[in-house]
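Here you get one chain, nothing else, as structure tokens; it is the form predicted alone.
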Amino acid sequence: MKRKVKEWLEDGTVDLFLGYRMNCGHPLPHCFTKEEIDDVEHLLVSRTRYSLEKIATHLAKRDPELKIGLLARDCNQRAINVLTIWHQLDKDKIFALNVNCCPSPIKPQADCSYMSGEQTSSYKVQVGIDNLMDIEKADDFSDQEKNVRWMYEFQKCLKCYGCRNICPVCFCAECTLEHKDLIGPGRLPPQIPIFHLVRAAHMAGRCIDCGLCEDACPMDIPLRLLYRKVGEIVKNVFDYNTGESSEQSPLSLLGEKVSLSLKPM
């Protein structure tokens, strides 16, 4: 792997490469280029995960010329695809030397570094949602019931957003999670459960299910099972499997065609 980064990098398949490198004792991202490219030697495959496909989004958006090479986990080519079909990156400027880690569309039987886990709280278990529950338990619960353990989820955010700060998908350039409208400045916590939903709706057709916003939620809110229902409401509907490809068309698009097919002649 360091050898085909460094290959890369001299003959300039790329400008410059994302990956990790230990810093202060902890593995964090860091940016490996030709000028010094002995630093290559230190370039680690961790089972830390930063979006280093969002960082690629900000370098390309500096720069559309660039050429950038990646890391990439299955979720990491999973979010390229989608941010490809969004005009946010350049498939041909992108250059992923991928990791296999995820179980995903693109590689069902591939091991999973993240999805184990620490057993949720017995608390948590009786009065909220368990983060390791498959949609399916979830769903089993009355609508009371789902309404009463949903809640008790949402109302513990701060509105921090750091699950919108860490997501590769989250690309806006006018959030509407800060709408004045919507999500009332300065009200902590913010209005329940406004905030998710709205941010849920927003994660439909693009949420690649890394599981990055559960990982950085101070309050250990089960966002990754919300938008695993989403995208499965997504997958029913439409058939559409978010970050398949980077040749399908966002499902935006795809919404307007079903929608123009239904209405009446």
The other form holds:
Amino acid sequence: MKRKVKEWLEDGTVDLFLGYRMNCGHPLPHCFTKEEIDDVEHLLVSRTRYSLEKIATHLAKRDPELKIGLLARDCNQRAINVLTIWHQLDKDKIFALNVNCCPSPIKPQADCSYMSGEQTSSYKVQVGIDNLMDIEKADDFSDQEKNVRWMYEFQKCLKCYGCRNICPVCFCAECTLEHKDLIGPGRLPPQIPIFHLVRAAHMAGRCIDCGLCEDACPMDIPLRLLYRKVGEIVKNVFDYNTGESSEQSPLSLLGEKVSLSLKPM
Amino acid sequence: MKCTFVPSICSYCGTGCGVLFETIDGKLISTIPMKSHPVSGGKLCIKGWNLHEHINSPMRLKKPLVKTFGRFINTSWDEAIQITADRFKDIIEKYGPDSIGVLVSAKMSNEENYLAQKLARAVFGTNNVDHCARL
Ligand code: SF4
Ligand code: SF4
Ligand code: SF4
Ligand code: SF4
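Got the form predicted alone; any chance of the form predicted together with the partner chain too?
Below is the whole assembly, all chains and molecules, this chain first.
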């Protein structure tokens, strides 16, 4: 891995490389360059995950010609796909070095913050939504119970915007969640459930299920599960696999054309 | 192009969440929560998320201003400090040292807060030191 990065930097395949290294005792993102090539020795794949591709979009915005290399887990790779589809990154200028990732039966070894799932408190399991639940289980509640449980989760919201800020595929110049006519300012909790449902609707065909939003939510709201459900609907109804497909999602409302073609029955 | 990630502590309140400042070519671009930080574990409140904004804000005061005849006028640091010291001296002479109070803040470091109380106690001669959270 280190050899490859050095090679890329030296032969000019990439101008810089985003990875991780220890800094002040923490595994933190680091930008490796040709000028400081010896630093590549410190490159590591850390258990902590940051959205390196989001940082890449910041760099690309400043210099569209910049060739950026980055360490990519499966989730980073999916996010890169979505970002290139939506023209936030140029796929000829992004070089992903794939690394071992999320746990699954075919991947016994994995480095990922998701490996150590914390157990949900019993109170939350009783009145709210267990973050570790799968979609089917969450769908089993009656409509009324679903409403009560999800509203319990939503009313905890601090409106920190962390879920949006950290999300690799949230890149809008103006965010609906800050539109004063839709989400009234100066209220806590924000207007619920509209705040969360607006975001959920936007994540249809965009969310690549990296889970960073839920990681960043100080109130432990099961956002990943919510967006998974939305993603499942997009998959079932439109046959669209977010993060894998090479086309924009059928729910693309940007631009001239609106294409809502249903999955052939 | 140079991009760095500088670990730091949020200065907005006493919790002390861990943040990471993303800079590109020396300009602060965004604040990222530090995932492995023992206090905050990768979470921030809205203040922490927006730390970079007040640094880049055009509203930020970068030069000392002195209010003269109702208007703020640019001045040098030396002059501003001299004027402040003279005014403090006047007030203390007229009304006694307890007519002055010092407000410190969680947005300052421990060392700065220490220096502020030292200034209040040893220089002004007052124990009127309080915190902005009790304003
Ligand atoms: S899981 Fe959360 S952070 Fe990740 S892409 Fe989906 S909405 Fe964004
Ligand atoms: S996708 Fe929605 S939530 Fe995300 S930045 Fe855009 S408007 Fe905001
Ligand atoms: S991260 Fe959690 S608390 Fe913050 S705005 Fe999103 S849902 Fe609300
Ligand atoms: S992020 Fe919020 S809670 Fe954390 S130190 Fe800053 S102001 Fe305090």
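Residue numbers count along the first chain shown, from 1. Bear in mind that the values here come from a model prediction, so they are computed numbers and not experimental data. Definition used throughout: the rigid core is the maximal C-alpha set that superposes within 1.5 Å between two forms.
- After superposing the rigid core, the C-alpha of S246 moves by 2 Å or more between the two forms.
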